[in-house]
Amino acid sequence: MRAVGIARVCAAIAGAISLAAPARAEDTIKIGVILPISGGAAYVGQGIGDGVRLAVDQINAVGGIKGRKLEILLRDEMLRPDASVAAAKELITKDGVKFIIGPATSATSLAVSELAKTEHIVNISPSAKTEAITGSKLHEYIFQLAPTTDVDGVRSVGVLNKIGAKSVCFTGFDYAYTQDWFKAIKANMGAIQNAGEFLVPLNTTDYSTVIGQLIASSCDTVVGTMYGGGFIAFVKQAAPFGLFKTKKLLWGANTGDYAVAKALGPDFPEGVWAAASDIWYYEGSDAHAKYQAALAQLQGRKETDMWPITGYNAVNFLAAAIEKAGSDDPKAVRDALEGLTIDSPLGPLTVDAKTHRANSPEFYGQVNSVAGSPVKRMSPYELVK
């Protein structure tokens, strides 16, 4: 299928970005949003909904979708499936919202989800990766953006067999996302050995427990997936006891990030084998290099966060379904999406028409100092696709 360029349908803006104004309904295009924008994740709400936000003002500058502009409805979902559902059922009741952007998360994804499914609503999961978003809880009208944890296992497996692991323990948050992404790890991992689990609650602040098992195994690796401020505690209360000199550590839930390497500065431990969806320093495409002025422009500084791109590509995939059905019925975009194609920054990018799947391409790589660089980077990197 063609691909529906953004170039075609976006272009470069300058000033601040803010919500569209307000306009006459049948004038707009209305698109609910659901992210954390409150409590500890809220950077990564803000991350996604900059990268939705770049995403809605370079279509309406030049005209939005056949003369219709894109109009923003965000609201928090606080991390608790409850309350997201709460908030998809508002804008949906309330507000009239036939698409919605978000959760962010897999535990809040899944439940919106379901709502969709019974509302008859297009929701497109910019970022959320547990397989089951789109595997055992496939319906026609979700759509996956990130790549799914099945997807991550075999990504992560290569990895460990680059940085030649012979034995892994497993740590991280005990949710979904840890779950299916440990799953597909130990389906793939062949040789190497699991030395076993050690999960704590999400929210977790006190790690000492988990950092004394870790140090006791007589694993030569740790695969991890805490992620924001519990990667950040857990990294500050681990080093005194020497584990980063101790053990390989590959980590998930997207740690190579600015804002995590920014927010730890020299405390970052060296050479840990990272992912993410973007990297401000990537040396790519003029489209990637435009996308980054854009992003950069609009976060007012050059050294940006991944979270963006995963809000920026959801939009823009909604835009291209709506402009190709030359509707903005739910059926019809929902037809549209299956197997539809863009000019993402960083490549092609298409949904899976069976699957609902687009499973983006990410970087992965060990984060280490650089000298100029005012964090640590991921250096060497891989954009692995």
Second form
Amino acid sequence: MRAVGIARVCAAIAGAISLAAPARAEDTIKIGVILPISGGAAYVGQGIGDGVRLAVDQINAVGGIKGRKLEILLRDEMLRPDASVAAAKELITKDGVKFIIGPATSATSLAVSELAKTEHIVNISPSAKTEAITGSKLHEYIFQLAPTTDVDGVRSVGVLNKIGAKSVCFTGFDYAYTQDWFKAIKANMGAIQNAGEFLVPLNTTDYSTVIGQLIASSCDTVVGTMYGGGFIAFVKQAAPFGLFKTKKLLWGANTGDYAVAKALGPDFPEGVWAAASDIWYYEGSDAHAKYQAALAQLQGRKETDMWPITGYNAVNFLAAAIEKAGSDDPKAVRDALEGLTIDSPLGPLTVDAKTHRANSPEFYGQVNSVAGSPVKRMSPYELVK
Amino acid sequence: MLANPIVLFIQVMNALSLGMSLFVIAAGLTLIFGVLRIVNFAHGAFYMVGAYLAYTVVQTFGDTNLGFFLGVAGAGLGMGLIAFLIERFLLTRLYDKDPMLQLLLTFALVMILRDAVRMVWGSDQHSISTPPALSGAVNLGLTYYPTYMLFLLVLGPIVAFALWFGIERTRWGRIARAARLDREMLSALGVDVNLVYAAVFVVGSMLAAIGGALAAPRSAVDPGMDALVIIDCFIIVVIGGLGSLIGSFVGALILGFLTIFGSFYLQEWVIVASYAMMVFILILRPWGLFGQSDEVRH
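The form predicted together with its partner chain is what I need now, so please give it after the form predicted alone.
Following is the full complex, with the preceding chain placed first.
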């Protein structure tokens, strides 16, 4: 009886899923997009997805690529390598996808890249930063747009020197991005002292121990990588202990973004040095102003976040490569991508033919209260290429 | 570093505070299991809904002391109402059926509530500030300690006492305990057992939601918060013994100390430590520290 009951439930679910699969137009170019849609990093997936949608809408509005429209097939990576690979497999075998954008994070992106390698699928990693993706795990079909951790490391040491750090302690989530970024900083920080490393498991909820260790440390600057909800929790738990009054902070993982600054509001610690792949208040170029206006319309708010530009650039690279290759054959598109240059909202962007890296520019700056701005934001800031 | 008495004192306080804030949530889970014999997978989702409800109330009334405590109360009441509807319209159909169906239902509730939260509040990160009266730090003689964490530390034992008193010393508690032992006999004696079940489920769910609202000033209010807390809750009730209030209290303290001191000595390996301890305790006492086997209970 029990077995029959479970079988019936399974059958019902399977039926519902097959009914839900939408009918698709015949001659579109399908792009598999794998992003975190549920869970604590859903805002990242939402952002990158918005960028993908904006680019696809713009390309389709002028007739697509050689008359063929682009079609997005969005799947949830759930921040889990196994779920990401399962989603990618389904996209490849069931939907016949030849191009995959995503997943968003270092661990999940590495997992899908392995599949792209064996299945010969063009895989553009828009936002993951670990240098392993196009370093030790480089293969013909993987392309990485975000600045890699070794590039980030050099840029970050520049900030450390600028703010006069003498001794640095490291803290963050224990995962690929943290380890690689810290390694790159340590390799480049010269005379600056390393006062210790205090890591916590990914998605910890209690930071008491690490906060105690940081306060007791002799370092004058804390370099950290908790992101999203983890950064919010860390900040709120550390503030009553006075951590931000005694030490300077340099934060990775794009803490200069709108999402966290908005959530924390006045609780965002004044003066954190951070980076962001895009900022809504940049007024350096017409291309950016145009892009930002279109994005603001799509997102329904003036203060757009930093993630969309990564998805936007990924689609535009892919479209340009398909156009250049004159076909949607993955091998031809891969060849076209090598050395390709596009006009991104932040200026010309090139995928290096050998390294498969674009090392996109990022904004670096100090997050402060700014008169007239409802949320804290980077001021001053600079665009680092 | 722990040789420094001040550092050691702060870490002990941290462990107590963490344990007590987890206890409030886990107590609801164990209460529901103790009486209804249902393992509520959706308890973490109730916690998340509580945090979001509190966020909305605080947004409405402002970041004030009044706003915050209205938020906590609103989280409890709002979730209590939702829990009442879930119990009356869904759970009540499954009490005498296959336990597998109850698991499926609570698991389905997790997914439904997750999507409902995303539909209502979006996928953005949110945050609630510490209420002004409880922000900053107090001088405990030895050192300063964050007021809000002290508040959580004191609140845990108060909740524990209130629950103990309610279950062991009141007429309602006696009826709830009787419902756990023999539902049919109690019904035959003229007690409205359905009402008892509904009341226990509502109170247990309110504890989850209040726990979520209270956790908000120390964490983010985001769509992933349920998955993290439910694991801690299950570890607590399993090592303490499913259905045992005192077991949850002790289990929460053990997990609190293990998390704080484990992350000091083991750093990122602390997650493994909590599972290893759970396995160890289950080998020694398969029903948890304060649990009883079904045979003993009857």
